[in-house]
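Coming up is one lone chain in structure tokens, specifically the form predicted alone.
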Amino acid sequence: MKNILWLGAILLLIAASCKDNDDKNGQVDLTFKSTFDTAPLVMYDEQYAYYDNLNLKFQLFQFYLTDVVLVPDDATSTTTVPHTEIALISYKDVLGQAAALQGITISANKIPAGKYKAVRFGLGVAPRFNATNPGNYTPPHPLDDHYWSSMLGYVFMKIEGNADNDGDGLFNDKLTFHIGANSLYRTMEFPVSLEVKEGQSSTINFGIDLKRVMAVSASDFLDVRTVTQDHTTNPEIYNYLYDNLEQAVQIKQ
């Protein structure tokens, strides 16, 4: 009987300790809103003005993030706080203005209370994950799809849409850009001033301009009249798009 009582007391202490730890955590949401120039990015129906009087529509825009972490605001600390191991930021179901303005959010609810000075993540699929395949995961999982068997890796970014290259309003020119390779993976870090409070949620907002992914300026843009697809076969194209993606992801304070 004494053993049972002691076991019960130990379990209560463990439960109380876990509750105390949970109470010292908060939630951090990372929200990613995509635009084309300044207009909210909506799939299928919306058309967007591009350079040289071209117009575009989109059916898919997505990219992967890996090893999302928060950096504590502590000069003596060399550790980071994990947020999300891997995420697919996909706008394929953004079918209206309301959804576009809401954006895509990834959340973590066990972030220790305290102050943080940066958020860091890998743009793409880290090599340790890129060495796996969808058979290693149970759906739904970010890595249960978007895999190239022929290239033994994942597609880091997809852009799919249509162009009206002759101005007849029919958008008959299909655009397909599927980009992914270990050499493209890179780490990005953004300064923040974030305080996570116990039992409360905080949000870090990001903006991604798809026009900036496809173009640098009116004199430096992906000309969809001559290039309508790439499957990581032309380095000039896929490096251009992926370098631009890095520049297009911006934090919004």
Contents of the next structure:
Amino acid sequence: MKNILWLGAILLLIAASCKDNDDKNGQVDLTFKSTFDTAPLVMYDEQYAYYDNLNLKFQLFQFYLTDVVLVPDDATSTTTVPHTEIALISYKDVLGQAAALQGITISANKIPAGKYKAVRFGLGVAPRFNATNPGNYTPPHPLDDHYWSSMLGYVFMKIEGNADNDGDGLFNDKLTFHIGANSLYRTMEFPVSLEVKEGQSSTINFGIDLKRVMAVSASDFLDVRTVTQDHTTNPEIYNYLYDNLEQAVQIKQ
Amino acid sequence: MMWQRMRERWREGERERLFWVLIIVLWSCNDNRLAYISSEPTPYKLEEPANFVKMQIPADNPLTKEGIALGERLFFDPILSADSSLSCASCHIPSLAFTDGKARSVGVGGKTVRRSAPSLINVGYHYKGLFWDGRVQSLEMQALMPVVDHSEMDNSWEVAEERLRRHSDYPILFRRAFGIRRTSDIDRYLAAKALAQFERTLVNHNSKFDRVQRGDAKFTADEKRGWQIFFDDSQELPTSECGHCHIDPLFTTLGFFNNGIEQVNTLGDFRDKGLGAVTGHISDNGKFRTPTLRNIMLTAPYMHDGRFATLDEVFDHYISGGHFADNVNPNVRKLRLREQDKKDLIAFLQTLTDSTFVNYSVPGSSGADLSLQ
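Any chance you could show the form predicted together with its partner chain after that form predicted alone?
What follows is the whole complex; the chain from before opens it.
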């Protein structure tokens, strides 16, 4: 029995070191397109209808993902295939429709060929990274910025924009929401049917509706006339927004 | 053939004459003189503060003792300007944290530069682009520009290169720093490399704030209150929102923003478009790189055009929430700060003064040894 185990281990090692195996990789792109309701999310230029006849414009929307992995389509397998360790999905530079329709893509090109049944990631900065600071990184790196020193952690999500509360056409009401804390970190899993083929690339599309981040429904929304800011100070607001973010991320495959 | 003859003559006792000929040839040929000077630059290990992002140092321009010494010498030498009247240090004065105390810098012949000279403290960490508008990506590229900028040094590199080649010291210093073989190897790119090396050593992390962080000093009550307001750190105190853009340890995120100082009707109306002129995006008009607040007591007047003479004026601006424009960053908003809060904030900002480079202006302080070995 022991011998068979050894033989198995050796065969596995050989298989793993086998050069051919290395080449049997494909690329997997995960694309995150953001909208406000159904309209592509563009910074600055576009205005978006919110609830109660309010209109909004945005200057920044971004969030972190940690430990993006693919789950092989093999009931017995418990190991996952790493895709991206940490990523900042930022719409800061989405300044036109074309860029908005393109979305933000994170790619990995060493994904072993085969079938996968799920994509999994942590929404936010995982505690092990949240215990680090920009001093640990050489730019450019997703964690070289957005660190809030007095909170000893990263800002997982930022929304910055403007509202036109009095309807005069000037968007001079200022909105800033900077949210992050270990307790908000959570893992999400999306079922997919993905086949990675050697030397080819495949894409999985996600949509993130920023309106859904700010609102659940016409009767349950962040009232930007009274709440214009939260920097992870009021749990009612930051939990609301972060729970909503989780709901707003949808797979569109 | 020739070698054989030479060997014969050698044997025939012409050694001595040949020797002198050789010496004269070597001596008259300036270039070969360099071959006798050591060119093994000594690697220089920069002490990097643990909480700063790691400095990006290009692989083709590692820091060396000799490179830094050359850069320092060049930085303080007016040789690079058209009429030999201005050095880099004329506008980047060490005692003013490498600014010049002017709203807008004044170049050769009294011409006014369109912007204010920024501090060069921690400039090696400015990884999101250099200048107020981020138009240049590396210190090596940047260093090429002041020399030929008509409102700054107003020179040409051809002239500057020639002056360096003919100089009594520079060929040796370039040899030591970069191993050049001939004086004609001296060029703008090596000069820029040396300047960049020197600039990367201008690291400040020894202000009172840093010492408090390290546990080696304590804030006074005012400073502490100012610190808490600065970082929106206490539910009991008002917020100032400063920390969003002027975050420690660099006291800047290096991000580009419109902080609302300019009154415009539309985004097309900025006198100085800043980032917008570089990217071509109208929503970038009027955005400038967030400057560090380290040494802010030394770097008045303030903003890219030096429009505010004092920190009081700066605070009045931020407290008002600034002028409206579509792209004013929403972190710039009306503040509820009273006189005392302002005083405490200024007390805190005073703890960001670092005297490391304040008394330093003499080239050669990094130990450049000019003597031939």
